[in-house]
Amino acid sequence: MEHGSFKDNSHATFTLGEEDHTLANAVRFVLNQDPRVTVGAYTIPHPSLESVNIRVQTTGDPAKEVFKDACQELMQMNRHVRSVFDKAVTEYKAEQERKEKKAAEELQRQRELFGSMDIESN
């Protein structure tokens, strides 16, 4: 929900339901990276309420558009983090499989080596 001025669209407050500090702080961070933003902040109206108010004031651009751009930028950042994480997990699993295969081959080699020794005849 958007709360703002009908006269000046360069500042508005957006209420996000069922959200908390996690999303609000991330959006605030992205907003404050934008040179069009003069104020990017959030409040939690009450600890028992599951909503946040995000305040956006700009240098003249519509606050709604700047807020939308910030949300899209945050989604792109999340996609990038997810892809890097997924790639790292895949590489880790592949490395673990290589290590397990190498250890199994070494164990098999040692079994064959010790199996070919005739310990009883000495």
Contents of the next structure:
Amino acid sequence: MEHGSFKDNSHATFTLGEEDHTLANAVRFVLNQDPRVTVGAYTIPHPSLESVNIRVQTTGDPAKEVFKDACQELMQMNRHVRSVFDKAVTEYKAEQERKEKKAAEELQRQRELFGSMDIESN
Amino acid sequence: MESVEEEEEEVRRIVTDEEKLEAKNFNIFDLPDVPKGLPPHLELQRTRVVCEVGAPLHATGTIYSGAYISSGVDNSVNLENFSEDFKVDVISLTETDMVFDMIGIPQGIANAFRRILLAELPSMAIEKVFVVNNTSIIQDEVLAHRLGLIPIVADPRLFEYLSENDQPNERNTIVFKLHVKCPKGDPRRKVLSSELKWLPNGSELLKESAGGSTTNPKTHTSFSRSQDSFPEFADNPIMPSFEDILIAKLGPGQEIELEAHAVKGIGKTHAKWSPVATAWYRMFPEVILLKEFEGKHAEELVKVCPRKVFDIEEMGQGRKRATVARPRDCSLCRECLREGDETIEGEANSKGKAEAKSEGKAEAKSEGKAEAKGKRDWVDQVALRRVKNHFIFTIESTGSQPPDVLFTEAVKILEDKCERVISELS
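So that was the form predicted alone. Now I'd like the form predicted in complex with its partner chain, please.
Below: every chain and molecule of the assembly, starting with the one above.
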């Protein structure tokens, strides 16, 4: 829901239902990084109601577009986070497997060494 | 080359086109002796939280993109910078726990991930309990509450949500049965979570049908096929994450017979549906020694830190110096900043006290005080800071899904939220 004025569409307040600090703070961060934005803020009118008001004021561009761009950018940042994270986890797992293999081989080698030594002592 | 006569006249120079272009492209920061970037104290403010003895400073980030525009520094974190700078380092990963570092991510987004992990990731938990017989001393509702909190190993992505109008079927419900008895004459026995039996064919309790019809009696669920037949559950039967959770205790002659239905939900509704035992993050600590700690002071510093952050380094000629060996372990307890009596002198105190005990306590105390030399005033010599966009995330899962899967799902959920907002606006 957008509360704005028909004449000046660069200032608007967006009300999101069923949202809380989780999304609002993240969007607020991305919004403030946009150089077209002069005011980017959010408020929660009452903690018992699940609703968030996000205020956007820009230097001329329609507030709706700027807000949408911010959400898009947040989405893309998340996708990037996911890909980097997945890569890091697969690399770590591969590294662990390699280490385990090495340790198992080392253990096997030592066992063989001790095994041969026992035969000698007998 | 100007002659003396020309200097007396008004000098009129013809500005060439080259000079005009130069003037247009002139950037003061290209001059060789103008410093680039922010002055060091502002850079500190922008990227570090300084932890003083009383309270942290500069904790709120300056996120406004034009904050430092007059110094020519762009404070924005747009997608290109972010993609270049963002890094993830996995420190440890087991089936239930995970510790990893996220570098280059803003605080608001890291917190969003943490909140989603705790409250908005779905999981399966027991919701409805049909009690047939309960003669134990644990009341029905307390028993039902305890059953709800037991973590269940079942991937919630394979199930659908059950709303009020839906019929419980094999796609949205998991049915467990608990039937335990303590025979008369036996000692008291414990009821553990291993006694919860999974019923892949659905409920076995019959519903009371009005009118006594001759058709097949209905049960409380309508399973059209056995959950056993699903490929995911054929080899991994659904069961509680831990087998040794104590549900109740039975005395001789007591019995519990009940059926429990587990459904999908999120932590926001009730904490039993939270798939993580807990998830938290902390900012990467930075410990800097502003002055050299040598000899006795170095030993004192190493002894004072409860997390063993500092270490002694030999400098040759018997001289010792303190260095920061493990800043990552620092828990910011600020012991190294705290004022206090130096303990090295304090050992002499205790000796003096022991000798003087026979003389009387009051006298010993005054002797001890006279011996105590300087107070520790290291507040200016050790700097404790936190790096603002480097987070050490820890995720502990309850067992239903491995922690890396949980984190990936949390990121997906944040993406979905953004998408929902965009589609609402369009």
